[in-house]
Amino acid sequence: MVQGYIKGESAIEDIPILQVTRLTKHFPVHGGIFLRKQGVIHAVDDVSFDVRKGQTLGLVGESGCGKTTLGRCIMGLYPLSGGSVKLHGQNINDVTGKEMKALRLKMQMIFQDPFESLNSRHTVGEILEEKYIIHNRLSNKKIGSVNSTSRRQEIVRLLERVGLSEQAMAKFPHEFSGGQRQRIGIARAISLEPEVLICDEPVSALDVSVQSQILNLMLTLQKDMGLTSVFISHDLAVVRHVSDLIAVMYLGKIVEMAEAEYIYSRPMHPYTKALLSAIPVPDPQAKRERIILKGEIPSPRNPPDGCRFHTRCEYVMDICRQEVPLLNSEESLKYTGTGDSNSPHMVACHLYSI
């Protein structure tokens, strides 16, 4: 488990800067001689949440649950099958051309694998300069020009901000370690000072010894820049220390959402409890009851009826096989006592609605 980082205090305003409403993303499956449509993959189904200014939403779940797809849908990299994503109340799916280019200034993404997301044919200076060229910022001259002083100075400042030196500008991505490449990816994401940052498992491809350094860097940048973040990860130990609000996903749906302290101290959904029981404990003498889930995750191409978790749940009832549980907070407040919280504890489970 990664240790050594502490979530910084950031000013969270009561303004929903990012609003995701009933977001749905299905991928068609084609096959046969004429490549006819044979079905769809239900990657994300009916997901809704708000993220306030200065807040970090942690999005957790097993591999294949739809976390990355959701992040790319928020960024507008995938067209939606249904629902909406709004930034400052503006639906990003309704904008094109110059309006989308303007929105790109406000919302950026850090990708999981920095080696894949950085152009191996470009130097670090060229990679970081690219956004300034696209958005016509600072000098219009290339870095190789003697008149590109302002742009060069800004890139040097960016590198120093993420813990790299000016000498990095002339090097290529393969000349750096994984942690250093992710610092370059972070520098590129914050170069135009966005308001929202989508972080797609930014430390999962790094050594454990480097993860805390990158997380500390991201927390410092969030505090200094007032960033609003969606932090995607399968590591609940990491998410706990960087998130204000946590949403747990299973097979394309959010099954539980609450403030971080309540998810870890008072988990409600059986799936959340199983995930938390799998977190390694640094004390070898500590005893913890491990919850082992039976069966395999159903295929997103043919998800089960009713509650999607019912095929693996030890508390399954007849209603679980028939009706989809709603993500609501009214009943859950009775069980957790979190009624005075700014963000209610929400759970999609028939155990709390019968």
Given for the second form:
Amino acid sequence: MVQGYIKGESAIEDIPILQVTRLTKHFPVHGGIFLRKQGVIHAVDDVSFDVRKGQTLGLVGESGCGKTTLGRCIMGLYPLSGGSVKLHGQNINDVTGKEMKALRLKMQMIFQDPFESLNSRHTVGEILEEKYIIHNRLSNKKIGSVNSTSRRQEIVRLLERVGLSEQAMAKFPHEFSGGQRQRIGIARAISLEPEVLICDEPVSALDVSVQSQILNLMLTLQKDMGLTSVFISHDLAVVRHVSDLIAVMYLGKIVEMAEAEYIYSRPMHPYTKALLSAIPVPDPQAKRERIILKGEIPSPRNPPDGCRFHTRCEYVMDICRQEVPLLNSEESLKYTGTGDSNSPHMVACHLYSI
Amino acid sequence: MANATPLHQLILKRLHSNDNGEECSSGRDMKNDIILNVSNLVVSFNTENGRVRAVDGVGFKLRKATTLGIVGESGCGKSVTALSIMGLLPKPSGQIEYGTIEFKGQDLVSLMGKSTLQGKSDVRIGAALLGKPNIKASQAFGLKSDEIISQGESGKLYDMQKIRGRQISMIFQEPMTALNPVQKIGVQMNEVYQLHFPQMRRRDMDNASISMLAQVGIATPDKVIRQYPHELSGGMRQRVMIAMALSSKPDILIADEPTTALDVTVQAQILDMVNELQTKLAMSVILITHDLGVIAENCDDAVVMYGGRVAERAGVAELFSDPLHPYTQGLLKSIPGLSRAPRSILPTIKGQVPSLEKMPSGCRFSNRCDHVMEICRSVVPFEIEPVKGHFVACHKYSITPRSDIFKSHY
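Next up, can you give the form predicted in complex with the partner chain of this protein, since the form predicted on its own came first?
And the full complex, kicking off with our chain again.
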């Protein structure tokens, strides 16, 4: 049982907290007069990774690559089409509602749009209190006995922790700026001291000067609370800044996964290379070779056979059109010499398998 | 005017009376190579809390066949500046209070008419004539569509219409909201020709649209002109927008966050294409963005805006290698760059952008600035030029010559 798990021991550092195995999520497409199933959207296909305690996994990719769907699958918000998500070895798709509720205590999410993720008719105090009320019924030891005064004190402490004052409690979300609202969202996510935090584009909607404030807050909190997190973003510079491991996604598949520094210093997959070369660098002197990808990302409804990137790849070979390349670590280790057995540099590309 | 109806004359008379009697110079001499000179522009809006100045004394120069970047955070007035140049400020709440926008020697502000039109009917006529000529609305006033175009020959309004969409074009951030969802791409593209080249034949218009779409990198232009906007991807829509804006071969293209809604690889494609067309057509581009990386890679000059004012402007190389304004320095330092140590605490600019009603007096950045002095809180800093071609509005530089202590390390 999850509650029986003792956290905070140094020995478990190597045990993966979050294990995603061959996760697949297909959305059916209905149409016609009788709304018959006409096809499926291959949102996430055969994705596997482990995240260890205290680690941050960055998920990058362009819109439509399935990174948000993957985040939601990990949270258990969608039923899976295949594969499994395990938290501390417990399969989250295989539990009763009551057990799921207990699991949710350990996994929380921060959303992109701080406008839409906060109830506009509740004060900030009410928004933050809701979690305590809901999970009170679980008679969890840690917060089981809080009454409303101690809850109030807890919320004030929480607000201070994310850099807001006590006065914020009585205000409504619309009275805050985007950055402050994201602070409220973070406060809500950390209020029950989760172990895993799924952050779905948490700073994408914010201005540059506020973005760095929020990133600092998240890094500090993560260090203080020993959080394990999955950080989803399309901004490669932001992902690199916060992540230990980075997985690059394209059309529902992970094409390359390695430690953050190696992804940037020695990218292997042609898509990763193109993606990195497309980031605008705030330095006019830095003249780089830019790889302009041809064409557009294909529809996830009819993903190309073989390697999904082959329609846009400049190194395309015959085998790429037929065989699906696997995320193969041993071969790529030979090529890059980066990574180790714990976190190998993995790439799914036929260039490295022949 | 000979065959104008009485109503027609009335409209023209009323509209003229709002022009403060200022004559625009029709001289087309180009001083140096400055194609657009915005100076001391003040734009205000009516809000619930009274009038606020969204743009307060903005000035910059756009050189011929170059790209000028305007960078700043949301609410800094960069989009309002662009809309003012186009004469597209929402009426009647938005108003140019002061300043000039000189395009090829003529002042666009006086072309647009400085004051809001009085009276309900005038506003409606004004909207019909000042904006994109709305044929239907004008017909409601008994005007035939060709009269709306021809009447301009004697009035100043025609001049602004002739400039907007013809000599100065604009593309917007979200192409889905800028394109008409119920009209095919071809029909929307032909509108530009119908307005500016009414003598063109329909078939020529179609052909021109197709060749324009091909130029912006659309693989199947003859198919796309028969499609609706929703059938295209975000990148394709933005390409269509750009094709539309460039179809009249404008001198200036204003791009308001053209790639913010797009992915980085598509952004690279689009900006690459714009740069290519810019060289080919020798046009000037104003690129508005919040991404300093986009500015660094695509612009020749840059303007940094904060709170409706210009904080700093300079050539891009100069601005990034030696930023002078504390705001620019803070912005550059706070970006999580690839050259920064991962998981390190980023330098930040404290606080947040105050709303326009709550802007501090004096320097608008004073409440967030690490180098704030007594004078900053009370006196508005003037723009000075400590290095040639590098302008900054900061008291630090007007009191003492630049000291190295203030220079940030990069």
